[in-house]
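Taking the form predicted on its own, here's one chain by itself in structure tokens.
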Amino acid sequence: MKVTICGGGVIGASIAYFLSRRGVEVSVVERTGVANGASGKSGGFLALDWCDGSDLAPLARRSFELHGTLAESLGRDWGYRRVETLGVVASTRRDVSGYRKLPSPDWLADEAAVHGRLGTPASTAQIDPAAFTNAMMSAAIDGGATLIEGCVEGMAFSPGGNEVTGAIVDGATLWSDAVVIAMGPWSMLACQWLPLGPTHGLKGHSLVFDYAPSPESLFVELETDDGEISSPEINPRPDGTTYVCGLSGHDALPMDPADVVPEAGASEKLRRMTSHVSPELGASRVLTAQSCYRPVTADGLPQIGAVPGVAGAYVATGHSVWGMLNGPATGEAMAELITEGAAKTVNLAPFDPARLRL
């Protein structure tokens, strides 16, 4: 069996990998690199529980599951670690100290509180992102896959074109089997060529700063001298950096990856927005600036499933901010559902392809 995957992101990389266990001939076709978009500009975080109560909470349990189990199995290193999660306020217009109810790391400024305990060792934990993604793809590739530099035009179909049988890669033809589109936001490109419900980009901007304070993972309510109310995460990392998002931008999204820029004035208010919360943070100096899209959906679900009424084509991206996260099991029911004709470990009907086309 042939399966051709558009897109190199941990998603793409992920079903890549979990195909390759299972024998298949597997070929990822990426156009800008791996982990080039928010694969690897993410903040990494995990969490076993935050999406309990939603139809994600089955995919990410067994994807935090899995991420343990890979961490321990692939002999690769991608800053696993399990770490402490705290809620924190901070302001500089007014007195927040009511709110503290737990110790502040050392490295926060005295305006800020901590005032609550979100997450344990037992239940949050992070990884760097493109170190990851990479780590899953170069495993796919031990296993016989192939990564090929090139740009996904449109699906080949059957005469009667109800079947794919291969995607057109750079005027070519890469005959396949099935193929699955996991683009991130791009797969909204795919709308062209199968009947897919549309998949957006929503932009955000983070920096990485040359910082190694304790390991927790800090959410942030952050009230500025003008009211305005932001919400900066900052996820120190075992390499000694600190990685630090929580501003979105507006451009729209280029139809080229590689074009993908943060916007005039934004990292420097996000520098701004971390000296709030811990002033020896933001003084320090910044390894890299960047930007990047998060793939979403009307209904806020990723799609995941085949596509409606095109026989060997499927999809799987929307993830939203859960994208590192449900990566692994995502990967794993894929290859189930492509290599068995249905999804075992998770059950994959709230993520139907076709909810998004009524």
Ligand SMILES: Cc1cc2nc3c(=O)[nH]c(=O)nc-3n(C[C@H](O)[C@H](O)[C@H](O)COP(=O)(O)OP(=O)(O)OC[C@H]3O[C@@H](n4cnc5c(N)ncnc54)[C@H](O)[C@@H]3O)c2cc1C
Given for the second form:
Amino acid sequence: MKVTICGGGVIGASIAYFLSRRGVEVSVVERTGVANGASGKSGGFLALDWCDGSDLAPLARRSFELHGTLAESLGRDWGYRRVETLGVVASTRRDVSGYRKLPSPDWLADEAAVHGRLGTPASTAQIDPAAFTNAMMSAAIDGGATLIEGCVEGMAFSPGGNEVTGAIVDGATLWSDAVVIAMGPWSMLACQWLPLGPTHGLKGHSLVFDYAPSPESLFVELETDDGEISSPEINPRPDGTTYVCGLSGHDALPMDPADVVPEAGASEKLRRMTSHVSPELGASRVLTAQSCYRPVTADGLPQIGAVPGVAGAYVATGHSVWGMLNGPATGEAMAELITEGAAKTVNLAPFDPARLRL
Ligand SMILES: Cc1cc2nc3c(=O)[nH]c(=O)nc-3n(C[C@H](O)[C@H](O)[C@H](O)COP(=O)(O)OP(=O)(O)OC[C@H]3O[C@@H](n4cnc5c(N)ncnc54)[C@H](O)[C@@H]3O)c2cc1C
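Form predicted in complex with the ligand, following the form predicted on its own:
Full assembly next; the chain just shown is listed first.
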């Protein structure tokens, strides 16, 4: 069986890995480089139970477990570690000491207060998202998968048009028994080729600082003098860097993933926000200033499954803020669906792409 996966983000790489373990002949087509989208620029924060109470819960719980077993079994290092996760409130215009319930890490501003423990090492973890995505792709390649640098421009169909026979890549047809759309926010393009509901892109900025504090992940509520409330997220990493995100962007998604750039003034604003929470962190050297788009659907749930009415066509996208967490279980379930006709480890019914068709 030949399967073409369109997109080399965490979702495409995870599907490729689990398909290659089943002996499937896999090609991954990636336009700009593995993990060059959100999968290389996200926080890489993982939580066991933060999706509980929603349709995502079984997927998230299975995926949290898979992250642990993959870190042990693949023999590669992507900075996986279990962490404490703290809730922090900080304000430049009022005294928030009344919120203080736990001692603050010593690298936080005096004005910042830790109001609670949001996760323990049993329930929260971190990865370096680019390293993880590349490791999954490398493991897939070790298992026989091929990575093709190219742009997916359309689908090839059987004469009746109700079966996909391949993907059009840079003008040539890559013949396949099945094709998976996993192009993150650029999966929107596939709405022109297949009966799919839309996936949009929401932009976010992030900075990577050359700073190595204690390892807690922080979810901050920050109020500044102008009354603006923001929610920076701070993830120290084992490689001696610290990742900060939490500032949205407004630019529309560019058609070429290589054209994604931070908006004017955004990196400076995010550094100022960081300084209010931790002056030391905010004053340290910025190694990377970047932006990316997370893929979102109309109802906030991913679309994972068979494309309705077109044999051989599949989609896995729209993972929003939990794509790094939910990549492995999505890959595992998609591999089951494609090779056995149904997912077994996770019920994909809530993510049926048919629900989003306009
Ligand atoms: C600021 C920010 C922080 C985040 N933090 C977290 C977090 O802490 N934890 C978490 O679980 N999730 C987090 N996320 C969400 C997570 O990053 C995404 O859900 C996930 O990366 C989406 O992966 P993907 O593979 O679907 O898409 P992408 O990573 O966007 O990959 C899609 C790939 O398709 C390729 N492509 C596009 N068009 C074509 C084409 N025509 N032909 C071939 N290839 C093409 C692109 O180049 C790209 O590499 C965060 C997101 C953002 C924006």
